[in-house]
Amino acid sequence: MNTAAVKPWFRPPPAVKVQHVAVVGAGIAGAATAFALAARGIHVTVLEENQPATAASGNRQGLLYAKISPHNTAQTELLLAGYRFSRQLLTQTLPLEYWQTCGVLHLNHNERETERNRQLAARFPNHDLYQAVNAEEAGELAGIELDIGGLWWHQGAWIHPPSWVNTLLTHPNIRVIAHARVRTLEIKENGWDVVYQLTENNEACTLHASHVVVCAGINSNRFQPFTDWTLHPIRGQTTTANSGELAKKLRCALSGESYISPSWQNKVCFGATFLPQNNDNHLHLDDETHNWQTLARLHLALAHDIQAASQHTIRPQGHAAVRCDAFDHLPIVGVAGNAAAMRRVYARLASDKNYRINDDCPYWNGLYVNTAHGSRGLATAPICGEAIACAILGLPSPLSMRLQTALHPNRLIIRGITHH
C-alpha cells in the first residue's frame, strides 16, 4: 500500500515478527485464512465453538457466483476479484465429489433485476465470466422449460461448505480445537494470550500466540477489543428436500428471489430466508413455508415436484445460522485499531470530519479481523483470508489498495467518531 496516499487510520503498523497464530471461527473466513498462513509455513490453532461450518457456513449447497452491480462499487470490484480467487482455490483443494461446475442462472424475476441484468450485459457485452440469454436459451442450459432469460455465469458453481471448510482445515500446519469458547483477548508483551474454555468439560485453558485473527462472524464484537462494533445479524434460513424427477433434470442453479441448487445426492437445497436484526439459528416452519413460496414463484412446476417428493419427510429439514453484516454492507478485514485510543488520537473528528490529522494510528499489534461477510461468503472470505496471511507476512496483498481501505476494520471507529 502506498502509505503517503491513504489516511493515517489505514496506514498499517510496523510488522509483528509471526510465530504462532491463534484463529477464532471455524467457518469459510477462519479456514480459508488459517490455510492461507499454513500454505507458507506457519503454525496455526483454530478454535471452534463448536464444530467447524456449523453456522453460517453450514448449509448443504452454497452457491459461487457474483451478483455484481453494473456500477464500478468496491463491493462489485471485491465480488469479482473474490469470485476468480475461489474458484482457483476451490480447483485445487477440494474433490469434485463436493461441489461442481454446472453453472448459475440469475433469472430476470423482476423489474430491478431484469434492469440490472441488461446494463451489466449492455456495459460489457463479451465478458468472460457472464454473457446474457433468453428463456429458450435458458431453458437450454437449465434442462427444464423457463419462461425467462437471466443472466449466465458459466463458471458458476455449487459447493458442499462443510467439505470446503474441514478440507481447507486438514493442512499438516494447522491445529483444530473444536468445542473452545474464547472467553478474552488478552494483549501481553510479546504476544496475546487467548483464554478459552473447553464446553465439554469447562476446562479453562489458554493459548499463547504473536498473532490473533478473529473471525467469528457475528459474535466477533463479543471480545474486548471489538465490543464498542455494531455489528449486523441476518438470519438465514434453506431448505433440504428429495428431488422429484423434474428437479433431477436440472443442470445448472438459478437465482432469483431465491435460488435452488441442481440434485446432488437425490437432494435439493434451497432458500434462503433473509431476516435482518435476527439472532435466532434455529429452524422454524414458517421460515421453510417461506422458502416454498419463493420456490414456487421461482418455477412452479418444480417447487410441485419436489414437494410431490418429499412429502412424507418431517419437516422442517435444512439449516438455519446468522450471518454477520457491516453497516456498508462489506466485508471487515484487516489490521484492527486500539478504539480508545483512536477515539483520542482523532477526537477532532467529532467536531468537523475533514479535520486534518496525520498522527500514526494506535493498533493492537498483531490482532486481525476477517468478518461481517454476510451471505456472499464463499465468493469473498476467501480471498480476505489471502489478504489477511499477506499483510501478517508482510507480502503483497491481492486486494487493491482501494478495497484495503474499504475493508478496513478501522472504517467502524472512526464513523463511530464522525456520526457520534
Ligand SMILES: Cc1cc2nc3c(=O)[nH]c(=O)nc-3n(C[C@H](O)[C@H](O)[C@H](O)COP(=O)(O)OP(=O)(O)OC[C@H]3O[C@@H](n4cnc5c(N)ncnc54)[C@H](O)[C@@H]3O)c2cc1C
Contents of the next structure:
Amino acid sequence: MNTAAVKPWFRPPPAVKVQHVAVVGAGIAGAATAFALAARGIHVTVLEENQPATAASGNRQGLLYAKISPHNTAQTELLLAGYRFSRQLLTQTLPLEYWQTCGVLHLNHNERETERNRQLAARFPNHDLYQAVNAEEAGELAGIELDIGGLWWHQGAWIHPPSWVNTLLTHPNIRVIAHARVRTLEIKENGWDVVYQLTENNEACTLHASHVVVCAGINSNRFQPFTDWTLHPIRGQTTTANSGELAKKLRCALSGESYISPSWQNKVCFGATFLPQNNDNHLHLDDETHNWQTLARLHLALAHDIQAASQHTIRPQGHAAVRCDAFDHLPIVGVAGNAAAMRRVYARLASDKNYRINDDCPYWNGLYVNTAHGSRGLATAPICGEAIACAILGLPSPLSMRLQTALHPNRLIIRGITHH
Ligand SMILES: Cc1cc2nc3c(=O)[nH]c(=O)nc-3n(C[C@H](O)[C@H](O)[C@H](O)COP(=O)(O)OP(=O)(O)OC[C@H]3O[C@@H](n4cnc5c(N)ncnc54)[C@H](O)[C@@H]3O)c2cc1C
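Next block, the form predicted in complex with this ligand, ref. the form predicted on its own:
What follows is the entire complex, opening with the chain shown before.
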C-alpha cells in the first residue's frame, strides 16, 4: 500500500513472520482464505464449530453474479473484481459437476431495475461482462418464454457452495478441525493462542499460531477481542423443489425480486428471503410460502410447473442461515486494530472528526478478519481471502488502495469514536 496521504489507522503495521495460520470458520471466506495461503506453501489450521459450509455458505445452488450499480462506487468495483476472481478460481478448483456457467438474466422486473439495467447498458455498451436483451432474446437464452428483457451476464454461474468450500479445504497444507468452537483469542509474545472447545465432548484445547484470520460470519464478534464490534444479521431461506418439465428446460438463472437456478439433479433452488435484524437460522414455513409467492411473480408458469412436480410436504425444504452485514454494506477485510487502544490514541476525533492525528495505529499484530459478505459472498469472499493472504505475506494486493481502505476493519472502530 502507498502509505502517503493514508489515514494512520489504515496504514499497515510492520509484518510479522509467518509460521502457522489459524483460520476461524469454514464457510467460503474461511476456505478461500486458507486456500490462498496454502497455495503459497503456508500451513493452515481451520477451526469450524460445526461441519464446513453449513451456515451461510450451505445453500444448495448459489448464484455467482455481480449486481452492480451504474455508479463507480467501491461496492461496484469490488463486485466486478470479485466476480472475475471467483470465476477464475472456480475454473481452477471445482469440477463441473458442482457448478455451471449457465449465465444469469437480471430481469427488468420493476421500474428501478429497468432504469439500473438501462444505465448499465448505456454506460458500457460493449462491456465484456453483460449486454442488454429484449424479452424475445431473453426467452431464447432462458429456453422458456419470458415477457420482459433485462441484462444478460453470460459468464454468470450457479454453484453448489458446500462442494466449493470442501474442495478448497482439501489442499494438503490445510488441516480442518470440525466441531471446534473458538472461545477466545489471546495474544502472546510470539503470536496467538486460539482457545477452543470441542463441541462433541466439551474438551478445552489451545492452538498456537503466528497469525489468526477470523472468518466466522455473523459470529465473528462472539469472542474476544471483537466482542464490541457491531455486525448486522440478515436471515435468509432458500427453497429446494423438484423440477417439472418446464423447469428442466430453464437454461440460465433468472434474477428479479427473487432468483431461481436451472435444474440440477432434478431439483431447482429459489428464493431467498431477506429479513434484517433476524438471527434465526431455522427453516420456517412462512419463508417457504414467501419464496413460492415471489417465484410466482418471477414466472407464474414455472411456479405452477415446480409446484405440480413437488411432493406435498408440511416441512419446508431448503436452507436457512444468517448473512452478516456491516453498517455500510461492505465486507470487513484486513488486519485488525486494537479497539480499546485506538479509542485512546484517536480520542480527539470524538469532538472533531477531521482533527489531524498522525499517530501510528495500535494494531493486534497478526490478527486479520474476512467477514460481512452480506448477500454476495460467492463474488466477494474469495478475492478478499486472496487479499488477506497477500497482506500476511507482504505481496501486492489484488484490491486497489481505494478498496483496501473501504473494507478496512478499522473503519468500524473509527466510526464508533466519531459517532460516540
Ligand atoms: C439463503 C441465502 C442465499 C444466498 N444466496 C447467495 C447467492 O446466490 N450468491 C452469493 O454470492 N451469496 C449468497 N448468499 C450470501 C453468501 O452465502 C454469504 O455471503 C457467504 O456464504 C458468507 O460466507 P462466510 O464464510 O463469510 O460465512 P459463513 O458461511 O456463515 O461461515 C462462517 C463459519 O464460521 C463458523 N463459526 C462461527 N463462529 C465460530 C466459532 N466461534 N468457532 C468456530 N467456527 C465458527 C460457522 O459455523 C460457519 O461455518 C446467500 C446467503 C443466504 C443465507
